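The chain that follows stands alone, in the form predicted alone, written as C-alpha cells.
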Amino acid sequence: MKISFKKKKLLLVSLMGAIVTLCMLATPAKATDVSIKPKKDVYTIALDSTYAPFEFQDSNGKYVGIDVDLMNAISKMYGFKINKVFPGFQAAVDQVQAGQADGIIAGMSITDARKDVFDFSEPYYETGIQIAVLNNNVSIQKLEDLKGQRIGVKNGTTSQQWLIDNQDKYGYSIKTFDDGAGMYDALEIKDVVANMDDAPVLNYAIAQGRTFKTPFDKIPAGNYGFAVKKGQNPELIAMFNAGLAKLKASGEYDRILAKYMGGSEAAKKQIDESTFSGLISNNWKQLLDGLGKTIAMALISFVLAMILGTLIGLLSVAPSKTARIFSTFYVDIIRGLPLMVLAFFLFYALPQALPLLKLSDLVAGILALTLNASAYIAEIVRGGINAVPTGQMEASRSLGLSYNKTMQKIILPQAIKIMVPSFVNQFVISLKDTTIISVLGVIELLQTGKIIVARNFQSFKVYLIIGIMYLVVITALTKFSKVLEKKVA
C-alpha cells in the first residue's frame, strides 16, 4: 500500500516533534531558562574587603571590582537587589556558613574541600597562583630556592593550600595573614621573604607601584567560582549561571574584564595619594566615618557595660552569698575568653545553635565589648566598694540605717571617687579593643585603614594617620578624666 506524499510529510513531521520532546525531556535545563525567579527581594552577598581588583574601594571611597560590577549586573538582569557586605574573605566565608549571608563572591576557588560545605556556580574565572619576591631578590629563581625561607599567605586561600600540601617537598615555613595589604607590608620590610597569591591580585599590586616580581611562572589553581551554603539559595546560584552566560554572550564581562585587568583608569587613584596631603583629602571622609564608628561602638558598649558591671559588681558585695558566687562565676568565665573568641561565639557560633539569635555584625561587636568590659567594671566597682573603711558600714548599721541606704548614702559616694580614674581607663581599654571588632567585618577606624591601604599601598601614612587619630582622642579623654577627678573630690 502506498503512503502519499501528504501522509509522509505528516509523519516526517511528527516523527520530528517526537524526538525534540525526548530531546527536551531528556536535557536538564538551562540556567538561561526565563523561568528562573528570586525567591527574595533582597539577598545579602558576602565579599572580600581588600582583593584588588575583584573588590576594593576606589579614591571616592566606593566598593568597585569585578565581582562587584558581576554581581550588579546580574542582580539588574533579574529583578533583585543586593546588600552587599565586605567583612574580609574569612569572614565573608564565615558569614555565608553562618547564615548571615545568603552567597559570597569573592575570588573563592572552587575545591573539593569547599564543595563540601557550598554549593558553586559554574566557573566565573580562571586563575592561578604565584610566588612574589622583591625587585632586588636575586636568590629565588626556581621553587627549591624557597628552602629555609619564610613565605607569607593569606588564611583560607587556595595559595595557603598549596604551600601547606608542598611544604615539606620545598622546606620553606609559612606565615599566615588576615589580609592581602598586612601580607604585603610584611614582603616590603623583610619579615617574609616571598608572598604567595592569586596571579591577578599580585600584577594589580605590581601594577598600583608594589616592588614586586615574579620569577617563575603561575601554578594552575583552577577557578573562581559563585557559591552559596550547601543545599541553601538554588535559585541564586541558577540566576548566577544564568546570567554570567548572558554576560559572555554580550561581550559584557569581557568589558567588564578589560576595566578592572592591568591598572585601568577605573582602578587607578584618581588623586596623587603618595603625599600626606593627597592621602587625607581623598580619604578624610572614610575616616572620618571609621572614627565615628569606633566612638560609637565604644560609647554604646561602655553605657551598657556600666550598668551590666555595676550591677554584678554590687552583687559581689552584696550579704547573699548566692549573689557573691554568681558574680565570681560571671566574672570569671567573662574574663577568662579572650574577646575575638567572645566575638566569634556571638555573631558565628550562637546563630547556628539559636537561629532567632542571629545578631548583625554590629551589634555582636557592640555586645562582645559590652560583656568583656562589665566584667573589668564589676571588678572596679568590688574594689572601690572594698576600699571604703569596713567601720563606715559598721557605724551606719549601728545607727538602724537598712544595708540599702548604708550602700546608696555612704558606701557608694565614697566609693565613686575611687572608681573615676579606673573607669576612664576602662573606656579607653574598650575604644581600643573595638580594632579586635574588625574581624566579624565592622568597618571601624582600623579596618578603613586596611581598605584605603589595600589600594593605594600607603601602609607607613595611612597607618601614622590612624594613629594619631587614636591618640588624639584617648588624649582628650584622658585630660576630660583629669578634670572630672578635680570636680568629684
Second form
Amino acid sequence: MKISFKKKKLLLVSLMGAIVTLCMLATPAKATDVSIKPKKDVYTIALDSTYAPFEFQDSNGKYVGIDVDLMNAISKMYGFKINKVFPGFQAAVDQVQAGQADGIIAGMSITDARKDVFDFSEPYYETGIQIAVLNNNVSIQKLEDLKGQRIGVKNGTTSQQWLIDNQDKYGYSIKTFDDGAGMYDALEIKDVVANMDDAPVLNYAIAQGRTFKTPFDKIPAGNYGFAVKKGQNPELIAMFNAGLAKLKASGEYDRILAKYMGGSEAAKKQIDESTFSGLISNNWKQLLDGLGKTIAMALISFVLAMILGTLIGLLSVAPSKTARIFSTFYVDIIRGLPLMVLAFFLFYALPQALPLLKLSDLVAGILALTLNASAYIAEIVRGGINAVPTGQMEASRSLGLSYNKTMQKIILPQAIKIMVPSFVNQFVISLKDTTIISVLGVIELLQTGKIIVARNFQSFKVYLIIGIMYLVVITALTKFSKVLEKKVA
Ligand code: GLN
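Structure of the form predicted in complex with glutamine, given the form predicted alone:
After this comes the whole thing, all chains and molecules, with the earlier chain placed first.
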C-alpha cells in the first residue's frame, strides 16, 4: 500500500499534535509552572539578623546561609530581584505585617497561630526546640530540673511561646532577648542558666565552638516555611513552592544543606577571629561601613534638626502668642516621647494607619533622630536668645529698628555665641543616639558589632573595639568644637 506524500504529512502532523497534547496532560505541574510569574521586579525579603546556619554574615561581611541561598536560587529561577533586609526575627515579622517587606524567610516555624496572619509556603526544613546549658552544668538533666531557674529566649519565637505555655508546670522564670547573640552571651556569663532555641541553630552554635551542651532531647516543633502577609503577594508563595520542588529534584537543595551543615568553610575561617588582629583584619570593612552609617545618620539628622529646631526656637520668642503656644506644644510633645518609641511609631505604626507613609528603616531612623534633636535645639535657641539682656531689644526698637532687623543684627549674633557649645553637645548626643536606631534593623556601628559577635562569639573584644571607635570619633568632635568655639568668640 502506498501512502501519498500529502497523507504522510497529515499523519505526521496529527501524530505530533497527539504527542504534544499527551505531554501537556501528563505534566500538569509544568503547565501551571509557566503561569507563575513575578509581579514586581524587586521584592523586599526580611530575614533574621543572625540565625546561623540559616542566615549569618561570613567573615567577609557577606550574608550567607540556607535561607539566603534558597531565596537567591529561587529568585534567579523566576527572574526577580530581591532586596534582603536583616532586621532580626521579631522585626522581620513586624515588617511583613506592616507591609515594609513582601516576604519573610528566617528559620520561621509554621504554626497554626501564625497562619491567621501569614500565608506559608510548603515546609523546607524540619525543626525542634531545645534547651542548652553550659558544658560544665551537671544539675540540669530534665525539664523538671529547670524549677526556680532563669531561662533565656528570643522575643517572638516559638520557643518563647512554649516557655510561656509551660511555665506553671515547670516553675522557671523567663528572660527575653531581642537577638540570639545577646541570649547566648547571657548564658556564657551565667545571667541565665539555660537558653531555649531551635535545635538546628543551637547545635550549629555548639559545633562552631560555643561551650554549651543540650542535656536532653529536642521537643518537636514542626517545620520552617517561607511566609507572606495573609492574602498578599501570592505569586511569591507559588514561586517558592515550585522553586523548592525543583531545587529538591535537581539535588541543589541537598547541596545547599551540606554546604552549611557539614563542617563548612565558613566554620573554619572563624578560628583566627579570637585575636584582636584577626578580628580587625576580618571585619575592618564592616566596622567602617557601620561607622560611616552612624556618622551619616548623625550628620543628616543634625543638619535637618538645626533648621527645624532654630525655626521652632525663634517661634518660642516671637511676638505672636499663637507662635509661642505652638512652639511650646511641639517641644513638650517631642521631648515627652522616648526616641525609641518615636522610631517605632514612625517605622511600624505609621504605615499601618497611612499605607502611603511607608518609610525605609534608615529614613524612619533619620526622621526620628531629627524630630528628637529639633526639640532640644529649639530649647537651646530659646535659651540663647533669652540670655541676651532684654534691654537691648527695647533700646534697638526705640531707635526705630524693626523686630526682624533687631533679631538679625543685634540679638542673634550674641545669642549664637552662647549657643555654640550646647549645639556641639547636642551633636554628640545625636551621634550616640544613633545606636537606638539599631532596633529598626539599621546596620549602624552597634548593630554591625552585634552581627559580628553572633558569628564569632567574641563579645568582649568586639564591643571593646566598637567602644573605642565611638570614643575616638566623639573625642575628635569635641576637640573640633573647642576650636570652633574659640573662632566664634
Ligand atoms: N523557629 C523559631 C520561630 O519561628 C525561631 C525563628 C528565629 O529565631 N529566627 O519562632
